[in-house]
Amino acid sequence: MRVTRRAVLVGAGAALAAPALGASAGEALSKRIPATGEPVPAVGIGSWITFNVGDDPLLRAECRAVMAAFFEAGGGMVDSSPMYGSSQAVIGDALATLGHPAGLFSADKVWIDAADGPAQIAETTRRWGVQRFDLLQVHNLIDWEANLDTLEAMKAAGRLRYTGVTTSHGRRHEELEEVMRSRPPDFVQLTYNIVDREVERRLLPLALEQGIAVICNRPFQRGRLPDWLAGHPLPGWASEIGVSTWPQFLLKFIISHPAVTAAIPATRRVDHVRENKSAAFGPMPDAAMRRRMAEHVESL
């Protein structure tokens, strides 16, 4: 199978010259939120599909174990949405069982016409069991101007820390660019991985220019990339950046981009969440190494 390049890195010299803000070699990488300088762990966790388990006690226990392992490894961003079925309630159950552990950066979305946005946000808050969210995002640009009005008013009133707007599956990039230029939120969320690289052309450089934090969804293409790459050996030079597995390879490529604040792989396996979090340790690839990584995957 050959993975073709979706995009080439345009303007990479300027974009990749900016330093990635993080910790020492013995600590997990964190990235700073441009709006405030607040650090956040570079590897978070998503909940699309994986946490949509309803009331099944065994599957809920799996999700609680994943959340426990996530916080044991340093915690960080947990992302969900009203679109994700029972995921919000499952997260709330896990947080309550774990005693609302320190290190949570809570991120959810509003996914409805703006007139009903406040009611949906109130229900989301109840499901999570939090006092306020760190980040609320307009999901897939739905009624984005009016919903962003709501989020900005919440932030001004001290009921929300950060605002955001999301896209997924590489869609609606032109509209997202318009939002980033005309009314930049604190965060944008978009699809970015080693083969879905169109955002390198304009959106990631624009995020750096505008001081917008970036969350990357679908870092593994819902598991397709690690499953395919498992049939190929890692290149020997991967050890230069502390990589011993393909998921680490894929995540290091993403989180080493200076515009990226966090990646949010989703999983319901404790070993996978630990492997994902381990990608934030050790040396990070520079611009030349990132090109080498992408070219290697393209050649397979």
Second form
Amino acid sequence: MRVTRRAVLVGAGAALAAPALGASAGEALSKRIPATGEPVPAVGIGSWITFNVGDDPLLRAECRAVMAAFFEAGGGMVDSSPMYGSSQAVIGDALATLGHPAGLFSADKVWIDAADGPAQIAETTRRWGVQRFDLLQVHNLIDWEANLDTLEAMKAAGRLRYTGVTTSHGRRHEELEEVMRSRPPDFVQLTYNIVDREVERRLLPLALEQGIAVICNRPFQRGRLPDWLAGHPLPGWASEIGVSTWPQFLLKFIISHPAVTAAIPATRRVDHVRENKSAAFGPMPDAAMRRRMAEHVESL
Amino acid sequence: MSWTLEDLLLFSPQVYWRLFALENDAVWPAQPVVLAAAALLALTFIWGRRPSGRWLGPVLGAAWLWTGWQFVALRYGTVNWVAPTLAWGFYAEAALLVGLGLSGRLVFVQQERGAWPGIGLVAAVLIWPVLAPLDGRPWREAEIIALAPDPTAVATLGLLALAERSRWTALLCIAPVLWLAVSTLTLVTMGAWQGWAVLAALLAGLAAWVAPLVRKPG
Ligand SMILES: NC(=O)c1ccc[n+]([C@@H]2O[C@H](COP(=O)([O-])OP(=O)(O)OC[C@H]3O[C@@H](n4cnc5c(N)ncnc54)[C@H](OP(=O)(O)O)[C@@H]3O)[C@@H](O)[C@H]2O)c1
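Can you now output the form predicted together with the partner chain? The one shown was the form predicted alone.
Let's see the whole complex now, leading with the same chain.
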């Protein structure tokens, strides 16, 4: 599916589209998974809190609309976990309603002692209603060695495409580094955003070196960053990188890092998912611009 | 960066409040019936009568069973995987209320003084439904005794403050106190001011239960 900047921005609403429509139409940024070279859209979607709406019919309809907008804008990685309450079932419901759209890169996790891992994965698969997952990750390193055994066996048997390990909030980075060195999975997921940048020192360079794909969670610090920055004007030079809103600024900062494969902002708003997807279009900041962006946010 | 309570919260405030709307839709028109019953109960105490624990225990037990099962386990459980476990506390409280009530161990007594804190807490659940509109939310999201856990626990603490103090009634305080503590943490973490109302009711209930023991000479 070829998604143009125009298609996404027209959907993103007049306020967003106005300054950007003049830009040349281009394709959304995709990044290659080092293990295979397969491209994935650089902006995916998370599901922590936002999609945990239980059986509420009204809120489920809102989630379906968000997922529909996500796939209209090119789709990509959808990330969930057994830890996220009803989120998996809500995603499954949306996928079924949307007729299992092309462009899905399904990513979930195993979050239990390895002995119970296979049963949990079976339940997760049932909730999503997929044949198999593109990516399964060991959530927060729980029983990681034995769980990775399970995932690697599934991959070898053709029942899984990629393996991964996750952390968040900057915790347990040393342990993650140890995993990346001793048993590199296809993917790691960690917290990275314009203010939480500790991973730039060791983990991101190591991922490049080891050929591990990187998924960035908490790109907006759970929504705190857009809320806080909304009170500040965008710097004039933001237009040089095709940015007209703070969320675009925050996402471009992340996905332009050479080691990063995808950012997975969570949202329950159609306008926000379109805005987030729009960040994958247009010029991307280079290393010098990324430094400038971080310094600017630090100075606020 | 380190863990905060916020990291443990799995759902948004909107999702939580709408659980009450869904529950209210499902059981309408039970609300006016249980509220009228609660009002009558408060009036009974205000008039100086003391109902028998032999029927009030099982009735209150039924309220705990229903709330634990229908709201905590089945509805709250859809967004919080801890909830079905928490519901066991509600079932235990229900069983204790029925058992202690029927066996005559739950006795409502004429207190020398100070029945008002207990009566106040029972009466508080009559105004509890107003918290939703006070918060700018629809009446549909009102929390009603016997259907929603907070007012059920608050009324129970009020009634226990009106009962004879014993090891048994102390045991009956455990579930409501623990639930209200959990609820306070949940609501405050959610950024909802109702958490402070729950905490105030919890502290008032504890104080009302303990006060006569402290006052007792010797
Ligand atoms: N250990 C792990 O494996 C782990 C840990 C943490 C997170 N994750 C994954 O990473 C995902 C992302 O992290 P997160 O959900 O914690 O935080 P996040 O994506 O940084 O922030 C989500 C919040 O940002 C707001 N938002 C999204 N788009 C916006 C926009 N365009 N403008 C303004 N606000 C916007 C959303 O509110 P609205 O709904 O109002 O848009 C939402 O409240 C999670 O959902 C989860 O899938 C994994």
